[in-house]
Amino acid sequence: MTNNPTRCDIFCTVIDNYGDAAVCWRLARQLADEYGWRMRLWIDDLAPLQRLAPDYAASPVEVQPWPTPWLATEPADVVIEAFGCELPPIYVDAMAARSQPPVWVNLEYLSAERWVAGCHGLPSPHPRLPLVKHFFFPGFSDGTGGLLRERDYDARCKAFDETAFRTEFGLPAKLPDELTISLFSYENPALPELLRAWADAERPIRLLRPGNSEAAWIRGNLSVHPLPFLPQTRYDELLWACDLNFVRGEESFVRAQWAAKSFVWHIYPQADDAHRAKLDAFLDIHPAGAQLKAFWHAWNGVGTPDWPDFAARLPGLEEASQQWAITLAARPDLASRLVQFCLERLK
């Protein structure tokens, strides 16, 4: 290797709206400003970018709408082909045909199975070209690719003003014992119980709906107010404002486990309930996982949530998610491990 920057293609094609597109676009930033990376993102759909990232043009990433057909393109020397999409044929023989061929990386989705320490980082030679595939599994122990987190995170963090935050979006001053929270979700069809349930909280309770177009409500001790979809460094800011979020996915889950907040996960539902393993592989690594387990499956569609019992725990479950935001944090990020992996297959 020169030492020219390393030069990096990440292949994304959307599926869950704005997931694929948001992790896809916080590693190729993160691996730009971080590292030094020359980075060139393809997309097939460029809507959720445009909503999760407005300045993207201006970044230091190449972010390239995927041709049909594709056109002849010389490879970088790191190709991740995110969450199992397929690389275009003639791209795959390019890279052959370099003299080096690149490290080629399958970003795999996040999970905390036990299985995924023993396939992360695994080759799968091409079966006709002289290439190697390696799985990259993001995940929750020293075993696997860790979680993305930036390194400016913790002083953003601290140098947010939750004060300003409620001011720009028109939100009163908080009151003594009211409860914020922020929903995020996929269709639920356990919302409508959980708002009747907060209308009759105790306690005051405010909804911030991002991306929610409704007009502002108030019915019993629940007040819902609508916010506009927000991008990424906003969203963190909404996470931290908040006391309860409510998170969908993979990238709000992992952004909720940072703002070291209690959180409510709905993943992304998968044929035959296979979701749901991974569901409880999370609970079971979770210091309040047990804590947590009865309203989160209800969340997810077995049960009815209760939030009286679940309220009752969150002072507890609180301190455990401060404690985990803790423990994940002495570990290396997803990018300084996947930059690691890369750099010792590059000659």
The other form holds:
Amino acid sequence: MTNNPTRCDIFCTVIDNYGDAAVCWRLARQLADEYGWRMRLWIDDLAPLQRLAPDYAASPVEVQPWPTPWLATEPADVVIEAFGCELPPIYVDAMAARSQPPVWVNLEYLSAERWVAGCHGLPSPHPRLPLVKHFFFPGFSDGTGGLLRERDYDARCKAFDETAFRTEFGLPAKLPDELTISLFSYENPALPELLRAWADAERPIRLLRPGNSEAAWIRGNLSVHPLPFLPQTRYDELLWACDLNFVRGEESFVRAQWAAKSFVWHIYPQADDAHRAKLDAFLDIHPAGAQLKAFWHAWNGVGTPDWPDFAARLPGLEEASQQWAITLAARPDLASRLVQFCLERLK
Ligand code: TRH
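Same protein, the form predicted together with 2'-deoxy-thymidine-beta-L-rhamnose this time rather than the form predicted alone?
Up next: the whole complex, starting with the chain shown before.
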């Protein structure tokens, strides 16, 4: 290797959601900003990226619409195939034609299941070409690929001005007993019941709904405020501004953990209920898993959410969330593990 910056191509296909683009964008930014890698992101749909990072064109990451048919392109030193999206065959041929084949990584979905550590880093030789793809599994434990977390996360969190945030979005000053909640979820049949419980709650509840265009409304002790869909960096601010965050999928789920606030996870539903094992695997490793279980199961379709019971647990949950964030932040983050993994193979 020369001293030239490592060049890296990330390939991402978007599945009718934000998560895949969100992970790829965050990783691309971090590798460019913190490691000086020359990043190119090939993405088949720019729409989610435009919402997550409206200023993407001004960033150090070169964003390229995935052309069909593919146009001949010089492959990078590191090639990240996100979530098993298939690389263009011509690009793969060009990878094999390089004197030193690129480090080829298949970035997988996050799961807390035990098998993840056993599969992280495994090689998968190409059946025909002199290329090896490696599985890179994000995860919570030491034997996995870790979690995305930027170096400046703590500094940004410390500098956050909650009052200014509330003013900017037209929210009144926080009432002494107010519980501020953010809600980002899939269609959820448990929501109407929960809204009723919040209207009847003992303390005032302010519900913030990013990316929701309904008008603001008040019922009983519940005030509901739509917010615009926030750029990815500002979504962290929303999590910091709330006492309880309802999150979903993979990316907002991870950000809620860094925010160190109580949270409720709506897991991405999969065929054959495969997501249930994933949900329970996370509850098993979280220090407050036993406390969260009934409410999280109900939010994910098993049972009815018991708000008064969950609300009574919140003070203990907050402490556990803080502990959990400290434990996770002490482990190396995903980008640093990925860089080490690739550089070892580029030597
Ligand atoms: O969009 P998602 O449902 O993504 C999902 C999951 O990633 C899942 O694993 C995958 O298989 C499926 O897509 C196809 O939820 P997720 O992962 O939380 O991604 C949402 C991103 O959007 C996250 O980075 C937070 C960000 N966001 C904002 O930036 N601003 C906002 O206002 C909101 C509500 C979200």
